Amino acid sequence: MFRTLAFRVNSAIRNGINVNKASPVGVVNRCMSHGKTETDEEFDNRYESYFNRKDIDGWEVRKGMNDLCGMDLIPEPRIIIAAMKACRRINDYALCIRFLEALKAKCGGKVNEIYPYIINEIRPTLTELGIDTPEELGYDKPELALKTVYE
C-alpha cells in the first residue's frame, strides 16, 4: 500500500514538472469519417426512389418513415408525396394520417409557418388518392374535450 502511494505521488510529482515543457500543439486526432457526404438532391432522390419502388411492402414503408422521423428535418413536398402514394399502394389509409400528424409534429413552434405550406404544396396528391388531414377528419381536436373552466 506504501509502494502504490508513492509511486503515485511519484507520478504527480513528475507530472507537474514536465507542464512547463512545450508540448505540440498542431497535434489533433478526429475520429470522424472521411467518406464522401450527401447534398440535400440526393438525399430527396434516394429517399423518392424508395418510395416509389413498385415491390415496397409496409414494413419497409414505415422504416422509411419512421427514419424521416427520426432526423432532425422535414421531408420536402416531393419525398412526402412519395410516401402518401406508397401508403396507397400498400392500402394503408391510417399510415398516412399518422405520418400527416408526425410532420405536423415536426413543425414545432413554426408550425404555422411550415404545415399550411406542405399541406398546400401536397394538396393536389391528397384530392387524387382521397386522402383526408388530420384536420379534416377532427384529429387535431380531442374527442371528449371539455371546456376548461376560464371559458
The other form holds:
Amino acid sequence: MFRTLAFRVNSAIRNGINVNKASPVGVVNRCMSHGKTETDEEFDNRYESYFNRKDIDGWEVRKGMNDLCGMDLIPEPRIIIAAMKACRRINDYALCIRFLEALKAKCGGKVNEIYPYIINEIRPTLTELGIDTPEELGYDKPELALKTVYE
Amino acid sequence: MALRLLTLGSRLKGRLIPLGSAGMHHEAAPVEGTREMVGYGINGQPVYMDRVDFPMPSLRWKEETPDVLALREREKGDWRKLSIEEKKALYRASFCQTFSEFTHPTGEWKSVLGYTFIIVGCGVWMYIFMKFFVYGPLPDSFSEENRRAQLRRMLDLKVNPITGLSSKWDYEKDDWKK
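Target state, the form predicted together with its partner chain; input state, the form predicted on its own:
Expanding to the full complex; the earlier chain stays at the top.
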C-alpha cells in the first residue's frame, strides 16, 4: 500500500518538475498589458471629438462630463469648449454652469492658478454662447440653505 | 376595519411599485414624479444626489411645472437673451444645490467636539467621585520613605547592572556615578 502511494507521489513530483523544465526559458509571456497606453494627446482628441459629435444627446454629454469629473485630471480647455458647444446643441444651460463648477472643484488647492487660466481660455466661447461663469451668477458663494430633513 | 384597509390598499396601488421586483430600475416612478430622466446617473437608478465626484445625477431636480417648461422653451433660443434670473432658475430646475452650497462646511465638528468634551467631563467627575468616596487611601509603599527603601534594595540586589539602574550607581563611593 505504502509502496503504491510512494510510487504515485514520486511520479507526480517528477511530472511536476519535468513540466517546469519543459517550459521554454527566455520567452517571457506578459499577460498584463492589453494594447498600448493612450497618450495625453490622444485622450484630449478622443474627448474633444466625443463632445463634438453632431448627434450627441444629453445622456452622452452627462456621461462624458461625469467620467471626466471622476478622473484624476482637469480637462484641457479645448475639451471644455467642445463640451460647452455640446450643451448648446442639446439646449441645456444648467449643464454648462454645473460643469464649470465641477471643474473649479477639481482644481483643488490650485484653484487660484488653474481656474482663471481655464476661464481665460474658454472666455470667447462663453461670450459667443452667452454662458455666464458661476461667479457671474453668484454661485461662488452659497446662495440658499437647505431645510434639514431630520427635524 | 378590514374593509378600510382594503380600500386604502386599492387607493395606494395606483402609485406604488412592487418593491424588490427585478425590473424596478426604470419603472420606479414614485421617485421621479414628472421629473425628466436625463442620464444614467451613478447606478442607473432615478435618484437625485449632489456629489462632487459625480455632479450630473440622472434626474432633474424640479418637476415639469408649466413655468419650468416655459423656461425650457426660452432656453432653446439664444442664451445671450436670457436674464440672470432666468439662468439661475434654469440651474435650480436642473440641480438642487450649487457646488459652493453642498461643499460648504456644515459646522458639525463643533457639536462633535462639544459632545466629546461633555463625555470626557463626565468621566473626570466620575473619577473624582471614586477617588473621594469609593477608593481607600493609597498603600504604604507609595510614601517617600518606602520608595527610598525600595530603591536602596534594588541597588543592593544590583538590578540591571549592565545598562540599567545599578550601572549608574557607584558602589565604592556609595553614590550615583557622576
